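Presented below, as structure tokens, is a lone chain in the form predicted on its own.
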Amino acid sequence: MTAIDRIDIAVIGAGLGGAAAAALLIDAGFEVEVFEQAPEFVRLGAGIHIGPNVMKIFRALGLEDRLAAIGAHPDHWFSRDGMTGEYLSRIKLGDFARREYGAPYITIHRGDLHAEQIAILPRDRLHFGHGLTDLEEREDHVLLTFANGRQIGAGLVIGADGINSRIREKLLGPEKPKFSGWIGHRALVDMDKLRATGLDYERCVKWWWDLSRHIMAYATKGDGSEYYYVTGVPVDSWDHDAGFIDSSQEEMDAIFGAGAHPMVRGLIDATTHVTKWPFWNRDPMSLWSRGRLCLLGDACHPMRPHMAQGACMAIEDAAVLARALSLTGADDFRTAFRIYENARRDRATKVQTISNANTWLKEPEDPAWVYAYDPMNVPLH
């Protein structure tokens, strides 16, 4: 073995999109290694929506039933007025989603989803403690250098390394993401306090106020033992170096409490620990790949979370990219990357645009173009 190990495909980032890409490519017979900067797996994040569009991918990976058993299954996505409680829309999910869109719609803790994805990856293909510091494009490989001093020569490199992607920086040059003008509060509420309200909390409901302020609240476990919310609040700036900071029940009350519906008041009163996060944006990408480098997910098309499809888009990307490489073979990667971009660009850009506009399902509409989509069978050309 030479001083520099050579591998066929390197996936940079073992988040939801990277883990999906690795699993799908391994299933397709490719030799893949995954490199993650975090020192170990940690149950990070809070709630996440997984639509039928992505449950079809987890079906192919053998994870659909496991995830369906863990997550909650809302019968509807409700939109309601945060003051009066008036219903603005009732979007059918539950059995309707299974029948019409071909798979269940679940809400789940991101950490529980991620743990299941990590568990199906071969231990010897997953490398924690590998933060990418440099990459050099050579004639027949890409030389990757990691913070721990290790160097790897990879035939292809898939950048699934998030909004601050080093792979994106290599393709487009240094460019900081833009603050979107929005922040979100995230909290898992105290279930005893929530139950003490005596109110029947819906499994998936988005509460709306003026200026598009909102609270998206939903169960993250099938047994109803966990309930989560994320807000969206327009602000002038984000003046903190940290990725997130602590917020408070008092701040939630100041923003949403005055005149709020009793169910909103109950949510705020059941808030014991809440954090505050900035939402970052980038403009739609002019370039998804170059040479042996290719991007997916937030590295390519980050979006505000208002449509609950950001992670889903990354996992869809992974499925289509794996199918494209299976069609062409790794040697004809340029054709595969072109097929992948052709299949994904318009859809990802549309979802990014609607997410940023924060209009999704506020009023009655047909979401079939999102949920009925089948990444495992969409035509590729």
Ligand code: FAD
Contents of the next structure:
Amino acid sequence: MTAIDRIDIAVIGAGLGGAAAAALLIDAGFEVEVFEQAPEFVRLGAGIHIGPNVMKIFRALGLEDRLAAIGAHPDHWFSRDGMTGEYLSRIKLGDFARREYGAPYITIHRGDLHAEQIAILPRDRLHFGHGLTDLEEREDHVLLTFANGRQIGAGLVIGADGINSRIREKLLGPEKPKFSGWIGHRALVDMDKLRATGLDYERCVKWWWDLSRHIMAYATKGDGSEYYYVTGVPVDSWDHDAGFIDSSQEEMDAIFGAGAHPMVRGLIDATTHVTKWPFWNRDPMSLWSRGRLCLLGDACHPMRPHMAQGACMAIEDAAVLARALSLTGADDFRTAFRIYENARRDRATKVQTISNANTWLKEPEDPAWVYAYDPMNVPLH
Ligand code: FAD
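Output block for the form predicted in complex with flavin-adenine dinucleotide, input the form predicted on its own:
Okay, now the whole complex, with that chain kicking things off.
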């Protein structure tokens, strides 16, 4: 029998949460290897908000200035009526966020963010083409088996492998995520057509049609050269095997066009390539860790994306987990996992619940409990 490689900590999945966990754990001095099923990452057309709560983590990783230079800096999150354009709320961001919440609020292309996160990982610690297929919990390690035939023994395993997590399945048994009843259209719009409208598009605005559908639109580059939208639309079912399929300008028009405000009309007219994605979900989970296995991010609290905090919660998880392990040392991982879950469960569940309800910032409200949170300094017990 061939000898099996042994490592201290395996992070499964190099998405936004896994990449953050790996970088923070490596910075804290742990021996970490990251295993990602994809052969490489590509720049898919999607944007993401990163709140001040998470920019503080990127500050600790030395990425804050770089991301702030690439991303856009909305002065406000506006909520507006999709038909009349009436302002429903104006949530202050920009300089106010820097001052009050302790870091900038940015909107950025997801691929640009992820590329920066991947770039700070030592290349020899990141293993693409490693899809985890099986794991076996043994007394002093976990035996990991990958689709490429490789086997590795890991002292600890962090499941950052997203909503269909193999680690979650090991902890709680196989269970498909639930279709949330909502889909989202995603598009980077044609900037020439958008500029030709002559309208001054706000850097971050959510267009609402009561609670039945919406369009969240925002800039993804600081220089104004990219503008993106993601919708939320309830549907009866999702009958496709694919993770996403093509949509069309005609479909956008059919859903949002009738009586739409001229700025919404302009967004639809500037749509050339648009895809649609199902939103999957799970109820809050009873178990985040067991023995040497621990979950973070969408693996343990997936949510509909309407609060723009799903990835932020994954990255916050990563920060708190890395701090907990630093406090206890890897040998006392049971205490570390308990500290982590105590610190994270209520907050992640609250964000999951509000996100799923799709009420965030529709009316004027104080978002400080989300944005002022400091995952690098929150007391851990
Ligand atoms: P993922 O990003 O899903 O990463 C999991 C990784 O694990 C992937 O790279 C995957 O390939 C890998 N993997 C999976 N299985 C295996 C395996 N068996 N072996 C090895 N690797 C594996 N969040 C925000 O904070 N702000 C936003 O503005 C925002 N907008 C969103 C808009 C939309 C339309 C959607 C759908 C989501 C949005 N989110 C947003 C949520 C966010 O995308 C997720 O919460 C976030 O990606 C979760 O990160 P993660 O690292 O936990 O999982």
